[in-house]
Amino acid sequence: MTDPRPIGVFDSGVGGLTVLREVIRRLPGESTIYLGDNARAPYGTRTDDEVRAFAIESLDALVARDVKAVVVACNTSTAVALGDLRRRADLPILGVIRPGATSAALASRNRRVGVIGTPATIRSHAYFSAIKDENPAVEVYEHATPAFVPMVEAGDLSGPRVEDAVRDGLAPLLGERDASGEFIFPLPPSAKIDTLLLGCTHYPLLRPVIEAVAGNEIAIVDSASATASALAELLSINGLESPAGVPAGHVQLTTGDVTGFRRIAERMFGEAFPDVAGVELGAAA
């Protein structure tokens, strides 16, 4: 059984695009639609009513465009929402906090496995729970970077401003360097982390930054590719594969200025996207 249906991916914004970057390679038979609230960016620092509200009118506008199953590519819609998603519509929906965790539990070599996040993400504990439920052994340091998500969603994505902001962002977990460039740790020795979640999907947008700054001891993890294998599995076990010979086609939406949002999926997928195009959600204009 097949379906040449597209499948539906939102975010609050760009940083979903990494997660679509990776479907897209991992799937490249299959047609996309991509939704980004970037209007009501960023999710993070709003109440969980207000991310799910607005979760819950991406996730309608998807369903009302035939898609076969969505993926929620923001992290806070993940931890606030994704019960609340999957109850009001029947199709698969797959979140990107599961496959994540997955991937930071397996990566951590003395299991203690820094995340970061924006502030509802880390106020949820979803990435501390779903790491805990892959292994009760590691150990889970969250901390809320709210400065990062707007600088994305700016198209700030190097520079010594993003590097002071990426580098006090991090502080708390890696702690301060000394004049020798070794980090001065706030908690005991036995807590250094060896593995940094990006717990945010515009996250890895700024991965250049944040390797330089955590340095080559710490391994980066972000949710993008184990989620893309978690969809392709998924559609699967569903039967909901796109037939073969059949073109794949990919749509943007956005609920912000077209111009910026093309631009940056320029510099991440290095070609043009014709098909982007403005959308309403509610009172996002």
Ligand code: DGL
Contents of the next structure:
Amino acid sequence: MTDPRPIGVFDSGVGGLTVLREVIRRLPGESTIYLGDNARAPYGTRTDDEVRAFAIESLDALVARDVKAVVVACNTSTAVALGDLRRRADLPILGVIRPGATSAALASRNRRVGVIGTPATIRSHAYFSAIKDENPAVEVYEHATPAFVPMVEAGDLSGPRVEDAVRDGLAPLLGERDASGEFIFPLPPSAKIDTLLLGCTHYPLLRPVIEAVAGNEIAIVDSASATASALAELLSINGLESPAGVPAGHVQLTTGDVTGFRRIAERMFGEAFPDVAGVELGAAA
Ligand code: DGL
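Would you mind generating the form predicted in complex with D-glutamic acid (DGL) now that we have the form predicted on its own?
All chains and molecules follow, beginning with the one already shown.
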């Protein structure tokens, strides 16, 4: 059995493009429809009820466009609403938390994993539970970094202001560096993480800065490639793979500014994004 329909992918904004990039790389024969709710980002500082309502609107918009499966390329929506989304629609829906948690648990040698994410994701402790499910011996240190998503949505991915914000955001997990660049750990040595999980799909866009701040003794892990692999398995299990020889098409929809969305997408993928269109969700639709 095969199915030529597109895969739906959604996020609060441009962050889910980091997952889309891996999906297209891993599954080049599949078509996609990406939906970014940029007009209402960030989600991570909103209430759970708001996140749930917005995620449902994105799901409904993709289902109305006849997608065959949905990737919730947003940790916040996955943490808060995955169960509600799965109860609502009769199609396979994949979140990003379990794949990311599995990768982090497998990457850590000293069994100490730091997780950064939005306030809503960290408040849910979804990563704590998922990593413990994978390996109960792993210690999980969760920390919210609310300054990161607004910077990424504004297209600020590098420079001194971003470096300062990343250094401040990571300090509670890494400790401070002294003038010579050595870490002074205000944390007990037992809390010294060897793996940092980027628990928000916007954060891989800051990866070069995060890597520079974290140093080369800490492995940086995100959900994107593990989610793409889980999607490949999901399509295969459900007989939903695209038939060979059908050309793949990719469309992106945003509730925000089309030009701004296109600019950041082109910067990320290094290619033209001719098919970005505006869309309205919820009360505005
Ligand atoms: N990229 C999303 C996530 O993975 C949402 C970020 C936000 O809008 O706060 O959590």
